[in-house]
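Next comes just one chain, in structure tokens: the form predicted alone.
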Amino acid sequence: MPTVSHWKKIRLPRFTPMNRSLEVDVLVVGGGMTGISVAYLLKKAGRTVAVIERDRLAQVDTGSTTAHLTYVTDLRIHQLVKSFGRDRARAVWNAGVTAIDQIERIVRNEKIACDFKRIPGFLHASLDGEKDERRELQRDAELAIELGFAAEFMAEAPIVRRPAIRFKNQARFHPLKYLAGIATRIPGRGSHIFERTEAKKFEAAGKQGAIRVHANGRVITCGAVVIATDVPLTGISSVPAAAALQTKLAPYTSYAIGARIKNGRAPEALFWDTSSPYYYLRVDAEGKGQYAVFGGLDHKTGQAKDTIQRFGALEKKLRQVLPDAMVDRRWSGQVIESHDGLPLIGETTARQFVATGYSGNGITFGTLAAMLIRDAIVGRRNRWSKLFAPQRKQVHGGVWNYLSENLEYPYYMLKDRMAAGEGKSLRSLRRNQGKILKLNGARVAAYRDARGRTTLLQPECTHLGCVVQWNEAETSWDCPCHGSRFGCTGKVIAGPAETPLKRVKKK
């Protein structure tokens, strides 16, 4: 069965590596919906701007997305308003409303073709249980509608059956089409795509304060730089102030399978529950049939075992909801959250820009962070900055502690440091398997791939020395203190880790 998303079945535009130095107004780092939504919104407001990715376009964490266009936050009102307040949690929707309503603009405008459409969204009692939740779901649709936004209490939502919020106007289309279609936008007039071609040092010029990037052999020169990672990488902030801006967040790997309904008569909408966490449930029209994504079952990045099984436990969730599914693809994905729910979007030192935590609303919070940024880099006044400022102070103590979460990366260093390993012999791993193994004395991470070939890499996570885990789901190095993550042979996938993990020689 495939192991990539349903969005990537298509084919992106391909962009060159960097072969050469230049000079832009704006370089950003990072070719996932973030970074072409702020690279495209720049180039529209007249700046040159250069986007560099060490990979391909959109193949990270926005490929892995299952695209639901909502402003509805995986916190629900009622917990926005007692952490935030009724108009601080009234202006996060309405952001979140004024991001859809931009994408939808740029889809119209550009006649992109992304199967961009308005459709009902549902949050619905928990798929888990049986616990009556009518009343609580009935007071957030009071709520919602008193801060006015279009929602009304069901005592059915369809396919799932149970009590829910309906919320009008919410939205669904392809990301990888939409991506494609503003991506092309870009280049030309001084501006640029690149591909393969990764960041290796940040420094301030000196010269009328530009920053010069260094990537593949070459140097950007620009005025700002906007680092649009899911871990924002250190880039010219001190070492002290991108652990502190990193110790806010949290990586959580959620799973999500695809499925095809013949003769499907569901309607076309969102739906999300109240589980903790949470299920998802996004179904398409398709041909002469329907298409289901349907997701959940999060945990920490690098802290779960039983990465397969999840795949199946999800598989048996769906048919409970829909019986005729047929499940033809799989795949995994990160979620950043942050310390109190919302995301950390703006500049964190003196013309650097980061945009990040953006819990299960990465399409939505990544295209207000294109807005948010475009206007503070043009000099254009937003009244969202200051609420999802990254230096912003915590109201009524947050709703997530992120002291304690950060507890986990000393019990995961020591439990790292005392870890003996799960074998001493290469003979107990199997083909596209990967272990930590004891040999020679020393611990290394082994990888045997479908040919039988080992790679033999040091263990400790490059970011800051966590020992990292074998994701078998997604043949993947999985950090469990910070998230970063490496491919089996060791290449950064994700961050914060910004080196790959060092190769060791067979003996």
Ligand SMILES: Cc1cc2nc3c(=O)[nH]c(=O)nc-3n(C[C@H](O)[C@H](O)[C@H](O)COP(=O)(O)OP(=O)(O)OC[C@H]3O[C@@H](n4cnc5c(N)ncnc54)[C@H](O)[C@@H]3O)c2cc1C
Contents of the next structure:
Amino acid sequence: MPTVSHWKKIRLPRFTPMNRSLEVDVLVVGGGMTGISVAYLLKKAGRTVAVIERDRLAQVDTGSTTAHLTYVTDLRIHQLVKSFGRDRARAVWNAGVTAIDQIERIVRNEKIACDFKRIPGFLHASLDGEKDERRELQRDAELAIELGFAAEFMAEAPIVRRPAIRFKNQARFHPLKYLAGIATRIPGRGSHIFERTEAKKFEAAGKQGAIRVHANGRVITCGAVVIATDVPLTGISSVPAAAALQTKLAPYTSYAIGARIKNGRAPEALFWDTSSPYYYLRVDAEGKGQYAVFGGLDHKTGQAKDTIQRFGALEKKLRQVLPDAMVDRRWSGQVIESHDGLPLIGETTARQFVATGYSGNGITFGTLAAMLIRDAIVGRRNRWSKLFAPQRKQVHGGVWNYLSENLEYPYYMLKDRMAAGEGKSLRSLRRNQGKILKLNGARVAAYRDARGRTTLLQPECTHLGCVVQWNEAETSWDCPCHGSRFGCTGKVIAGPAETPLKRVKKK
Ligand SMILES: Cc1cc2nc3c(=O)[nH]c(=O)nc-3n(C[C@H](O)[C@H](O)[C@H](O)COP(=O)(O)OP(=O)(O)OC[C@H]3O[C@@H](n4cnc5c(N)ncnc54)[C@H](O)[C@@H]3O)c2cc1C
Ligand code: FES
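Switching forms now, from the form predicted alone to the form predicted in complex with this ligand, please provide the structure.
Starting with the chain above, the whole complex follows.
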């Protein structure tokens, strides 16, 4: 079965690699939901922009999303109120409402056929347990209503048949049809999109001078740069500043499956349960039947060995609620958690902007980030800029335990460096498999492809040197320390690492 998301079936427009130096007002690094959205809004605001994307547009986390458009954050409303107070909790959800409205406006104005639809969302009792959660859900529904949101407690939600809160007016769309629609509006009149163009080196001439970014052996000169790479690149920040930002982030891998439901009659809706990690379900009408996308079973990137088995576990769970579901796809990707559960969006160094830490709401928050960064660059006031500023102070009672999150680095660094390896010979390596082997006394990350050819790499992550782990589900090398991901030939899929794993010569 393909490990490719449901959305990737469509053909995206193609853009050529950058082959000349140029000058723009703003350079956007990264062509996912955040990068394309911010470039589109900046162009609309009269700025010239260039988007550079290392691979093809929207193939990394945006291509793996399930695209629930919701203002209901991963942090429950009572947790938001406890951590941030009522006014800020309301502001966080209102920011999400505004972002979804923005997407709807773009879809309407640009006439983008991307299956956008307003549908309800249900936060329901856990699919795993039998605990009675009615009182808790009822209290959350009352709190949401008090704060001005259209919520309603229900003794039993459809499909999942558990107590739930029904939130009106959430939405869904096809994320890649949407992005294809807005991407084609960006090039022209001094603006560009380049694929297969990786930002390799950043230089800034003082606080006011131009920023120069090297890619494909050429240089882009710009007045501001937006780092839209999900896990931020260092860019023109100092290394200590970039490292400090990194300590506020934790990448998690989340799994999803897609399934046809013949003659399905379930209502089109979004569902999330109260488990931790939570399960999430989206049911869309498709032809005469329905299509369900179901996800969950998250773990910290690089820290689970049973990656492929998680698809089977998801399928079993989906059958509990939709017994006729016929799974035809499966995939996984990363969500980036932040220290206090809210995204980090804004200027981190003079004229360098980042947007990250979206948790499971990166499509909504990616759009919000585009609006916030556009406003900061054009000098427009935005009422949410302080709330999401990367420099905000840690609030009392935040969800993050700095010590335990950041102790993982020395733990994995020592543990995996001391480990013996999974064998001493390439003969133990099956096709499509990767293993950490000890060959001639040296540790290597060895991979054998479908045709039997092997690739040997140094297994030390190019970020800070932890030993990468094989991810069978995505045939990638993932780092357990800060979540960098590398393809089976060593190229970077996701940061914070910025350089590929080094090749080892076969002896
Ligand atoms: C399984 C799953 C389910 C999810 N479900 C939802 C959901 O239902 N609702 C929701 O709102 N969110 C959801 N999310 C989260 C959401 O999809 C992401 O937060 C969002 O797509 C991130 O978008 P992005 O543009 O910031 O990052 P990405 O999509 O990762 O894009 C970053 C881009 O930067 C490029 N890049 C990196 N380095 C460089 C470089 N040096 N030079 C050039 N380009 C570079 C990468 O190639 C990549 O294309 C889900 C995520 C997953 C994995
Ligand atoms: S050591 Fe930090 S991501 Fe690998």
